[in-house]
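Only one chain is included here, represented as structure tokens and corresponding to the form predicted alone.
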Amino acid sequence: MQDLHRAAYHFQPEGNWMNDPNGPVWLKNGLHLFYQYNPFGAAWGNMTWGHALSPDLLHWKRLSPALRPDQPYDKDGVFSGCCVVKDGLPHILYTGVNPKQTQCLAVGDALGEAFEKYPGNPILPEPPVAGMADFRDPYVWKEEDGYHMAVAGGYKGQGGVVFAYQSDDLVSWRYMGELCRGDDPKNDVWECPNLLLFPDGQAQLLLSLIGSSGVYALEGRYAGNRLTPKRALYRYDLGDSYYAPNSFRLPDGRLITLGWLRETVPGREGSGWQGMMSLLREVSLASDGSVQVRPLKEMERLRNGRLFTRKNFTVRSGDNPLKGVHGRQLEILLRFEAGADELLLELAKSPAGEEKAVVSFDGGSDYLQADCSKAGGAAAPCGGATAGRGVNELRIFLDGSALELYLNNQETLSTRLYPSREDSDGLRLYARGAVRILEAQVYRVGSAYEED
């Protein structure tokens, strides 16, 4: 029987456990994606670098693992890291665990088909200061004066920190001090730091916080191996599933991120798999200095038939213009005037509504929310306040158990749902009050896998 919770166009392995995306990099033959993977089961463990290739950013070919925990310095796990191209070859920097956390190097061939670990590993055997709760997840980028690296850490009982390093050859690293230090109230370890650089020294630092179970961001100015924040740490994704994003640049200069979509309820290992990747997201800086996030433009090429289109109409409490539209692999576009009322969209809806997930936007408070509690998801809804506009554009991607929302190319919300009925595939669009819809589109989305 087909597993209706698996993804058709989000990346995931054929089975077993996966978590953080690692070292996404564009090589001659396409995008190489690595990820934390357990080859032996559907629970966390045996951390290995899984490997996949996409020639067009849409379709995926699953490959054999790139790195395994097979050396004394990484016998307890090949943890997260990054990949950069030097002299035409991909260089992986990762955290080896033995059980001490150290930073290590592996070098691949030009097509990313095989990697060899550096014989002098570990290249960073110790954190720069004593008293670290963790020391891991290297992220590397290149500047005019050489390579720069951010490594995550946490002072015990004090909070997160990101350390800055500099190198000429990716082997010998000089400690440059703290890139940034946190004062978050939960004294969180900062995982998987990614520093996104924009023109004129503007930057955004993405951090995954263990205790807070989410991705947060700091925005500010970057210079001299330091990030000076201009606003407080804030929630980067409003959902309860998105974690540990990693970033890379395409040959055309676009900055791309993707993250791990975690399971949101316990016991999912019984399905034989856990975890999938988010969609690829384009990140850019708007003219007003705000950071924009939108689905990868190429995603439109995966559309496999338009199921609904309508413009300039009003929805109220008893309406459902989407009656008769069904699917579990969908893209939905809604442009609407916010007003003071609430727009609601039910997805994965059974015929009588016993099962359903509800996406809502409250125009009075500019609050975006997803409630998957009646579709096998988390008991509590997830969401948050948004910037809000007179006219809003909401793009929704439903793919098996994955649900991703993009509002005005500004806010995102990622969560999971697990309806149990095969006929839970309907839609309903309505309002509490009255909401003017300027445009509504529903598309079927095709598979990202050749075998499908």
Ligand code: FRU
Contents of the next structure:
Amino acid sequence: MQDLHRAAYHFQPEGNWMNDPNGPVWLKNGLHLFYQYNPFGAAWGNMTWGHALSPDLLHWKRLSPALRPDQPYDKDGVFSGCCVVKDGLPHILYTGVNPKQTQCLAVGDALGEAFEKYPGNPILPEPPVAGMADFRDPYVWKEEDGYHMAVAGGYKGQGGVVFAYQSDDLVSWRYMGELCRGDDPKNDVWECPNLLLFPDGQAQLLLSLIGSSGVYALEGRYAGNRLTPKRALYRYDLGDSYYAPNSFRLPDGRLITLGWLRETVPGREGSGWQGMMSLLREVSLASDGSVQVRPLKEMERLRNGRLFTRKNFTVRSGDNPLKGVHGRQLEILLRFEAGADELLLELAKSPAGEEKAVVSFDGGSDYLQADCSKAGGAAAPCGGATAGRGVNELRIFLDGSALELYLNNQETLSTRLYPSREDSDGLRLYARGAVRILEAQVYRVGSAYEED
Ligand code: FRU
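Since we've got the form predicted alone here, give me the form predicted together with the ligand too.
Starting with the chain above, the whole complex follows.
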């Protein structure tokens, strides 16, 4: 029987376990995406760099792994990292584990077909602070004065830290001090730092916090290897599935991030796979200085038929204008006026409603929520307060067990659902009170895999 929890347009390996996206990089033949992968099972282990190629940012071709744990210094795992192009060749920086964590280099050919580990590995054999066990996930970018690297670490019982390094050749690195440091004992290891740089020294640092099980962001000014935050650490994705995002730039300059959509319930190993990739998200800076996140524009080309469209109507409690619209691979667009009332959308709904996931936006508190507890997902709903607006625009992507929400190109919420019935594919749109819908559209979304 078809596994209805698999994704059709989110990237996934054919089977087995995957976690973090690693080293996304645009080469001559397209976007190379690597990821933490277990070639031998559907649980975390044997960390290898899985490899996939997308010529058009929409369709994926799965390739054989790029890096395996086959050296003394990385025999316990080829952990997360990044990829930068130097002299026309992709240079991967990753963490080798043996079990000590060190930073290592591997260089590929121009088309990213094969990678060779640097014979002098590890290039960074020790953390800058003695005795620090967590020292991983290098992230490299180029500035006028050379290459810069952020590496994650943590002071036990005190807080996470990101270390700053500098290099001219990607091989020998100088320690430049702490890029920034946290003071939350519950989050004493930061993972997968990604520094997104915008004009005039504005920056956003993405951090994955194991303690809080989520991605957080620090915004501020970056100069002289330091980040000076201008607002407190805040939750970057309001859901319970997004983790360890990585970023890259397209040749046209667009800054893109993507993250791991992890399973939200235990016991999924029996399905033969766990984990998938989020959609590619374009990140930009608005004129008011706020960071915006939206699905990649190209996604519209994957639309495969419009199932519903209507403008200017009001929904109330007993309504369902989406009756008769079905699908598990959908994009839904809702533009609505947020008064004080709550707009609700049920997805993956069985005919009598025993199974359903419920997305809701409460106009009174500007709170966005997804509750997948009646669709096999996490028992607790996930969500958070949003900036809200007079007119809100919500884009919803449902793809098998993946659910991604984008609100006003500002907040995102990623979660997972695992409905058990084949007929759990209905929709219902209604309100508690009354909500004015300016525009509603539903599209079927096609497959990202040529072989499907
Ligand atoms: C984040 C992480 C990274 C590490 C990798 C190992 O999910 O724990 O810190 O490099 O996964 O798979």
